[in-house]
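Just the one chain here, the form predicted on its own, laid out as structure tokens.
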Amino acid sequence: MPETLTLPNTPKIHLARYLAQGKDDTPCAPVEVTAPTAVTVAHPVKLTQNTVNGLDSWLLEAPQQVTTIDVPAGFQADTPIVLRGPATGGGVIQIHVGEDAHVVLQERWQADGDVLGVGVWLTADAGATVDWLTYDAFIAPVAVVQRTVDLGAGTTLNWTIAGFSHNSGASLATVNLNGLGAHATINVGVLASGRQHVGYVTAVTNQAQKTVGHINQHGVITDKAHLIFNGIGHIVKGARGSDAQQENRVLMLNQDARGDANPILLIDENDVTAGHAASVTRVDARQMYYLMSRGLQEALAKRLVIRGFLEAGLGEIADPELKQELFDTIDETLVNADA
């Protein structure tokens, strides 16, 4: 990692410590992509990508399998383009969405290994709409993930991030609203268990006028896990008429669980709207009493409360099979925690 490049802002997350361990250097398969023939998929030897910070450099260092996806202008499809990470190892992905295209992306990772690095860069041109579901279920003990999005004028991003991994590490989601009227909504739902120490940084920068960035993060913690949510909304000088809102909620299930919810607003312009909410709490005893008074066992009542809590972060998932898979994972994790 070049010393001349600084690391991104990750409050309370020990990013430098993770990067010092070094990525896995065992060759792995590239990301598997299922897409219509109109979409161009390639696996070049090297990715041409600007490095903004030291994490970019760390992710792009060999060995990393490279995947590029080009969605042509005017492309319209409700069938998702499916991206599946390899069984072991990380990788880097570059996605370009052309003007006025409407694309549905489904990205899934269940990789094993030691220290994984995953980098995704997405650029959407003017008028494009991107519906993106990210499902992280890493098995490796450490994973460092950075996804960066640049949106042009009049674009719309609807992004759901489901974090159901077993790893420690960091997950960074950065959205730059570069064009007039760009709009982004990022919903994050995380279940942390065991001895995980994992941090999420979801950052939206309103660069252009009349842009809208909304962050909604909900996390549940069990066992001795530690979950950190950082929400960063930044409206730069000149981005008049913009809106930055965020909500960060953490639910802890026992005394050993630790949670942090850190809302950060950086406002450099007057003619804007912005707001935030944050909470770190335990299961609501009143909700539990209500459900148990109607005949539900305590374990089942707790699962229903937690499902409802995470639904706020995962409610945009349209695939019923995938949503059921996530809820099955929730139930399995809670059963193990209660054992």
Given for the second form:
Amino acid sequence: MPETLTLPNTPKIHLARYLAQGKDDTPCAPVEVTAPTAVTVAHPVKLTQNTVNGLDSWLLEAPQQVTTIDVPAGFQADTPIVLRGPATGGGVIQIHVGEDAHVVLQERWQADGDVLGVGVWLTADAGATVDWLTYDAFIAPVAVVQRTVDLGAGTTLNWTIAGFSHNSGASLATVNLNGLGAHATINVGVLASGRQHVGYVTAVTNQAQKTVGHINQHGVITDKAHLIFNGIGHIVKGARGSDAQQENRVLMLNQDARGDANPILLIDENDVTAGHAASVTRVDARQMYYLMSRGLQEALAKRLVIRGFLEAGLGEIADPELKQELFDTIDETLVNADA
Amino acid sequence: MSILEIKDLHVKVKEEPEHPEILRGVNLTIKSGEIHALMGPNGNGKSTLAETIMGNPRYLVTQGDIVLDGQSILPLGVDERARAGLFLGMQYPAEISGVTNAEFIRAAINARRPEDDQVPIMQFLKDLDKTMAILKMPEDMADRYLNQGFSGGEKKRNEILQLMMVHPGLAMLDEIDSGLDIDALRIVAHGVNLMRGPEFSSLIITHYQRLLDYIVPDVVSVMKDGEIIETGGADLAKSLEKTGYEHLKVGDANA
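In place of the form predicted on its own, the structure of the form predicted in complex with its partner chain is requested.
First the chain shown before, then all remaining chains and molecules of the complex.
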């Protein structure tokens, strides 16, 4: 009964309105996965997945493609498992990371379409380490994306989300720290341009004791784009010794750009630490002056300052080629915005 | 041969027009080939002078002119002044992440060159390695983000590295000696001395004689209350070290 489930909490983002537009349902090619043979990849017709909220139901209904990835216990590899989304659609992915496995994930989307739905559910069993890079560059006008992570005891998640899409809509990253001492760091770097109206909700729930959740979101907005950052840190009753920290920063490049940074801390336990910082700013005049005092022209100096701002969200990306691609996209977007 | 002339320069902070002027009629001429030291107590306008020459938008020229080779540079923006040959080694350089030191220095060099004659990457890296070795900077500083997490001393050295790589006609160095230990001071001074030549001039701002033991100036000027109150040779700095600035009064300039 999907109707009875409520939608996730997305302040200032009109999720219901996006969902009412109806989701693309034409079947498409599955997600292309490059992985060592020890990893099992399948494309079943239907995904068996708990539906926690109304968005789960929406995503799971008639998905354009289904992909499951199973990483066995004890798996160790530094070469990433690469996931490349289909060219023309969304779909659903279920990833299971076995006990004590150490896995590097690289996920990339550049799909076109009308209203894309992308759902990713990742479960990591005790002792697992997941380094995850998500690169969203959707071309479709609307995309609703939800990624949900459940972490077991003693797990570590290092997750970077590079939001370089052209779509409007919502992108949710939800991490549940279910096991004792689970540890998650989520870095989000977003470049919003054109007439995009896009919201990011990064939520971490400390369910178990001594869990640590850090959210760090940096966004640059140009043209007439509107970017909303919601950071939600929730420490439930009983999760003693836990830590919830978040930082949401938005840089606006012109008068028509709009930005919201909303840090939300929900603390139901006393013996915890929590903190937040938020800002909506313009380009740093001191940095501009310094760069220009060495002869750099204003446009170039500005690009470098903006790159530096986003670096705070994207700093964990080690792949030099991908980083260069992101920097090139920043430069291109800003050159177009200046024109 | 190039020449910078500061003529009756009056300056205010742009955002504080109701406050009195910081510079109250500064006159100064720096010819190429000359090392000019600017001394004086704290808070008397030395940094303001350097920042105003460079074109820091924080400052407003209310009277007078800054003339480079016969042309007023007041209408020029900070980047245009840099490309005209000016350089300011700053007291508090900004930190910029996401941009490596090497990438930035290369951009600064290329900004001064025509687009069809950019510096070849191999030649640039060779020069950079050589210059960093002179300044005894560890190799990894080229790949670190610009001034990000640099110590005070590393920042100063990095300013001198940029100076040596960019080869400006006139380098203003704003308290490049502050926060440096004696070994670092010697290294930085050696770097500046390597720049000396008929095509290079410098305005060195310092409180202390010590730096001038290593970079011997051709001219020493003392600034107090927004004016140059005394000008002399290298020995003026030495005598100030003994007497201090207290006895010097505005209006005593022996121009």
